[in-house]
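Read the single chain below, which is given as structure tokens and is the form predicted alone.
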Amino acid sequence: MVELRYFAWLRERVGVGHEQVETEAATVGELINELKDRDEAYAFAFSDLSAIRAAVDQELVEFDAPLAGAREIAFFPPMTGG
């Protein structure tokens, strides 16, 4: 069980700000996948990938990165600032 946390408008968009999901995703990105065919709010949800950044266990990381031994993956928009 991994817990899942949305951010900003992913949040509104899949219409919770957290979960636990079982998941036999290897990656980030395969968990996405896995997401998306979950059903159409989290299709639209993850549906441009270039404005999504994910963390695993509060590190960013790509989408590549493997999910072994994670506890928390995080999506949210990008940051901005300065």
Given for the second form:
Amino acid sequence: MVELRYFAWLRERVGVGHEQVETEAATVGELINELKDRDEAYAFAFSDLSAIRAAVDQELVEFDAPLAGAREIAFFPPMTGG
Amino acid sequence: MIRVQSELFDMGAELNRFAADVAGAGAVVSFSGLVRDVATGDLSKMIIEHYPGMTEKALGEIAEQARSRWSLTDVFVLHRYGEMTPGEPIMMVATAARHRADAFAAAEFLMDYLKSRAPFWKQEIAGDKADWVAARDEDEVALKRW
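To test you: the structure above is the form predicted alone. What is the structure of the form predicted in complex with its partner chain?
Zooming out: every chain and molecule, the one shown earlier first.
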């Protein structure tokens, strides 16, 4: 099981802030595809990947990053701090 | 020092505290970001969401990078989350160095990096509308100069 976390408008579109999932995905990109296949809310939330960033165990990563050993995977829009 | 908090802070008091603690510095540079009203002039509040845990970690890494690139005696990053109203401070960075060039450059670097590498998201509430602030391409371009 891994913990998934969602922030900002991605959280609103998915409908939850966090959840635990079982996944066979080897990479962040594969996990996104699994989520998109679940239902329309996820398909809509992840429809434009250029507007999405990912972090594995709180480190920003690219979509080809491996998931082996990951405990927490987060998805969010580009950051707007400052 | 890194601080993430929801409470309002006093920019002057924070800067004075920082400047009082920096040993051997000849220059202190600070930047503060304020809640700016939207074009329509009816912003009632701004809500900042963050990623507890990752936020502190990301800010710490950005501060460490600044320390490794410039000769700094101290670095301070303070960023708020939660609800705030127009005119309130959102965040501040301060750098201290023996010479001003290092302090200025490091402060700009910190700002550029935390704009698009620290996990904060701004939502503007104006009238009955709540809009997430979109990241700007210029912010991403700004990173390339470092």
